[in-house]
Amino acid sequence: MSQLVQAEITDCREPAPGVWVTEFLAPSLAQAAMPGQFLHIRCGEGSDPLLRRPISIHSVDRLSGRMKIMFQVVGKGTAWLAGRRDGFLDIMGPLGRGFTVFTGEQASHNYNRFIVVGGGIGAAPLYFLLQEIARAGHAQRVKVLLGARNAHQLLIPDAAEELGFAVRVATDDGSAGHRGLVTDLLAEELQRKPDYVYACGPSPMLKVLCAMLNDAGVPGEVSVEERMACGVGACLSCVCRVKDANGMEIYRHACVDGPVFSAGEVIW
């Protein structure tokens, strides 16, 4: 169930050019949050900007109650947020449908090899997913593929390795890892027949990735990027086309039915 909290800011830093990480204390949110969900944050002191900003959850420490968001400065709201060094954030959340985290017998018998694919700032919510997978003791079963324009914009490779994951990277300019797209790396990994793929990144990347999974017959989940205004399914600003169980085209809200959807469900 979503909550409305005043969360005390405890840290703010810029790990990559234009990318910020804000840490805050929100014990009740930390207990309720699941990987892939997002927070709706008021970014301003008054009514400008009027609308809250939807930002994915980057990491959670359930014991201490500390949470982090990782975001890119793209406008007035996120610029305001990047300038906060102390004080409190007005946060509504956790919101949306997150990733499926397999545990117990299901993870042991049906899903043994996973791939996690992040493109650009899309790597931000995947770190929380990796935290939960590592906590379940399945880090050795997962290959993490990360892509960015250059080495300076690669996010979370070191943090993922510290959790025990094997990481491969791709950059457009070849300044780190494979020169090319992260989907090039995915094509290689699909030949090894993984059981499940998680992904988050720009829509062109996800469109290609979903087609690759469909061709390979590999299931997975993707977190889509849509503009969200209300965050609770009332304003229709984030509708996206998906297939229902009978293959019929229907519309869903990314904010309440997503932002995580089955890879075979989204119509690109």
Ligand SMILES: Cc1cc2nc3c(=O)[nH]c(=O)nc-3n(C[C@H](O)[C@H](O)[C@H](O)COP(=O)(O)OP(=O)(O)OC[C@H]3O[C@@H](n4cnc5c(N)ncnc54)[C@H](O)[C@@H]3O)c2cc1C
Given for the second form:
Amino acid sequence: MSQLVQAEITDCREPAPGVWVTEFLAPSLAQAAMPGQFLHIRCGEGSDPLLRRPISIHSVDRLSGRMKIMFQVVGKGTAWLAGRRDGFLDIMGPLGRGFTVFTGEQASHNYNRFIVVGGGIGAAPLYFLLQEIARAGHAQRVKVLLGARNAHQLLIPDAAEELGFAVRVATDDGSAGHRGLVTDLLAEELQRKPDYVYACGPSPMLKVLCAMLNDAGVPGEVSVEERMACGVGACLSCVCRVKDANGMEIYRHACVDGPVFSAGEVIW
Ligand SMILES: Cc1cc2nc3c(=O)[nH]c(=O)nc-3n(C[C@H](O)[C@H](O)[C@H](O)COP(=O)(O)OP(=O)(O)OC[C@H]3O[C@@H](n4cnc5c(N)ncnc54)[C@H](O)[C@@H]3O)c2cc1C
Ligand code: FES
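Please could you give me the other form, the form predicted in complex with the named molecule, since above is the form predicted on its own?
Everything in the complex follows now, all chains and molecules, and the chain you saw is the first one.
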């Protein structure tokens, strides 16, 4: 059930050039949030910009009720957000369908080895997923692959390692880890037949990744990014093409049916 809250900002920092992390207090949202879901945030005091901006949930501390978003400044709304040092954020959420987190019997028997792949700012929602996997005690079963333009833009490698995950990185310029694309690392890992892959990143990366999973016969989930207006299934601005169970092409709302879809389902 989504809520409308006024969340008090408790911290704001810039971990990488142009990338901000804002922390705020929202106990009821923190209780309800699942990894991969997003918040629809009013990014201005008046009516400009009119539309809220969708930002994924980056981390949640259910005990203290503190949550974080991690976002890149690309335009008016995110620039406004980056300028908030205190005060309150007007937030609607949690919205959308998030990642499947396997627990108990299912995690032990059917799904043992996971890969989590993040490209650029796509790492933002994956950190909350990693928090939940670590809480379930499955960090040792997961390999995290992160890609970025350069070492300064790599977003969560240290934080993921602190949670107990094995991390491999790739950078376009070779300033950290493998020189090249994060999908090069995925190709190596797919040889070892993981059971499930989670991914978030730019559309060209997800398109290649879904084709690789399809070829390797490995299931997974990807979080897609569409322009969104209402965020609740009412305006059709976020429609995306997917396949139904019979392989027929159908349209789905990324805001309510996603943003996380099964990797085999999205038509790129
Ligand atoms: C479900 C979802 C979760 C998201 N989570 C995050 C997140 O955790 N961190 C983050 O940094 N960004 C995230 N985004 C993207 C974020 O919503 C956009 O960057 C933001 O809306 C841009 O607003 P603006 O007013 O700053 O830019 P605008 O002035 O609206 O646009 C500036 C530029 O950004 C591009 N842009 C705007 N919206 C989107 C979008 N939805 N997808 C791709 N490009 C866009 C425009 O084409 C334009 O080039 C998410 C998007 C979706 C749909
Ligand atoms: S954003 Fe309006 S229907 Fe999805």
